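In structure tokens, the next block holds one chain alone, the form predicted on its own.
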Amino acid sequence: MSGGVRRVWGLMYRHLALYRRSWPRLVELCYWPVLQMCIWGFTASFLAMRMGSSLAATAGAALLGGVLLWEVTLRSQMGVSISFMEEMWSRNLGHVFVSPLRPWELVAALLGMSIIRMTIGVLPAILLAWAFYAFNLFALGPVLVLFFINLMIMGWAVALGVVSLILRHGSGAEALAWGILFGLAPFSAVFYPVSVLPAVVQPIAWVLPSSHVFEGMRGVLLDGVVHWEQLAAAFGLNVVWIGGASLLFARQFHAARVRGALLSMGE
């Protein structure tokens, strides 16, 4: 194992050890995705009582598919942001960077933890949606992997932006870790097509990778058609998003290091 891989794994193992010894942490990972799935599942069941079975099944699939895929974005973003803030809260950043750890290795460890946290959090909700409401997200087929990848990359880009703001403004920016994606949700077309948005805000929706993913999801669920142009647009936008977020993080990390903020951040 090379030195870089060993350092990345060491940082990841520190966080994994916390979850191994704390069942409340594991429950917290699953709690919100399962709760959201249940709320929208009950909503779909209500629609089934008031509407025809075919129309209700279509509406229910769109609602449950939207909430489960949105949790992929949310959990990916939270996985990076929370893991970074746990290092900050424990005043561990200064100790970590006394070691030979490089900034990109820190980012790699945060992304690795994000994948693990997202999987632990979202997979139970997907399985329970199958058990409770007979909705099988995996029925979307192999294209589901592309949906997941795009949504995770967008979550990572947003998270790196949040981390950059925390490095710049300190604990005053921590609240963004929980709230920033909720501000983007209305423009992400999670439960409805972009066409229902007011014309003045539709351009905002089209610069979000998530809106293209959810348009593609509805194409598969409702029409049985994979809109490859939507996936291509999502990948292209994600390249821009993750590239810009990485540059911002590199700049703010360097500035924090120069002014000694890595040693003083935390509670």
The other form holds:
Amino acid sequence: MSGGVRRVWGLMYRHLALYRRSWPRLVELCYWPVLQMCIWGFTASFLAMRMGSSLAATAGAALLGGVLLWEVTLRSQMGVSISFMEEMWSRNLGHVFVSPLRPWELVAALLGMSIIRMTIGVLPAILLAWAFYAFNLFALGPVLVLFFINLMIMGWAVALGVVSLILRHGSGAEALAWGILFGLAPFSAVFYPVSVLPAVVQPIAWVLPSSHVFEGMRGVLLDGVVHWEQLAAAFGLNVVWIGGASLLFARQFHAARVRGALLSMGE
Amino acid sequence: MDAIRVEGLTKRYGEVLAVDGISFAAPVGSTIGLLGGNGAGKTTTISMLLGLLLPTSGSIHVLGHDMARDRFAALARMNFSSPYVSLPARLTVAENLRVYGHLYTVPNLERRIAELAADLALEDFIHRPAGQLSAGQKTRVALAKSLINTPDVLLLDEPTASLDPDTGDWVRSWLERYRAQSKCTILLASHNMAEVHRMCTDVLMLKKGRIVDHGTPDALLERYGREDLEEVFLDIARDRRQAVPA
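Right, and the form predicted together with the partner chain of this protein, after the form predicted on its own?
In what comes next, the whole complex appears, and the chain from above leads the way.
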């Protein structure tokens, strides 16, 4: 194992060791996605029962697909933010930052933990949707992988923004880790097309990678068509988002070193 | 050769001058004591030496590496211990040492952990969560963490704070043995004057961000006409008495 890979693994091992011993932490990872799936699964079942048409079934599928894919974004973002905050809460950042761990290796470890946390969180909800509501997310086909990747990158970009704010403002910015993505949800067109939004709000929706992914998802589910232009737009926007977030992180990390905030963080 | 070389080191926070152009060198194998009252600039200096804090001006070279340009090469051969920076409390001692062993890319890690566990008498609680240990046990674990990479430069911030005299003495003896065996350079910030007198080859007296005096502990005692370093410390802190010129 090269030095960089070992350091990334070292930080991931720190989190994995914690999860290995704590079943409440594992339950917490999948609790909310499963609960969301139950609520929206029953809602979709109710709609199908009342409307009794194939249209209702399709609408239900779009609803459940939206729930599951939005959880991918949310869990990816929280996976990075909460792993960083775990270091802060344990007052361990001083030791981490005086080790030879490079800032980009820290970010790589946080992203690795985000993938693991997202998988543990979302997989039970996907299985639940398939077992109880006859909704198979994998029926979207190979394009699902591209949807996942785009939503994860957007989650990571938002998370790096949150970590940057924590580096700048300390524990006062922690609450953003839980709430920030909910603020973007109305503009992300998770459950409805962007065209439903008022005209003045639509430009906001179109700069979010997520809205392009959800438009693409509905294209596959409702029309059986993969809108590659939507995916290309999502990828392009993600490049800008993750690039901007990385610059912000690098800048705030440097500023924290100027202010001496790294040692006192979490106090 | 100097393990640490600091020249004109300054840190300014707005109007506050925390460290004011200090210069010093620590030869390989020496133990340098950093003494000063609260706010004298000890922690700021240590933070800059560790790369946690960027200096406003001046330079730091550790083991020949410029900390402004090449800090990671130096950090791989340094380590740090402070009772004010914790290890993850829910991880066991062995898991904590494994984490830092990976961060410092220590070869034969499990063997190194076993060595440290034997040397520092950690075996009885190596599989217990770090948060459940007594203060003395935590200090030994923190010491094990700081030695995991067999550092050439060790920065210790009050390593025996809140320890009973027996455990404190045990830690000091252990560090003295380690320095003798490894030729490690130690920078020690402490408020325990007996500890500084016993362990340090040279002492830097800091006040308001400046080095106001320095020398071997015995030289300082002689210069101030005192019998212990605590009196010297008070002389400097309270401007009670000037050093007698040699």
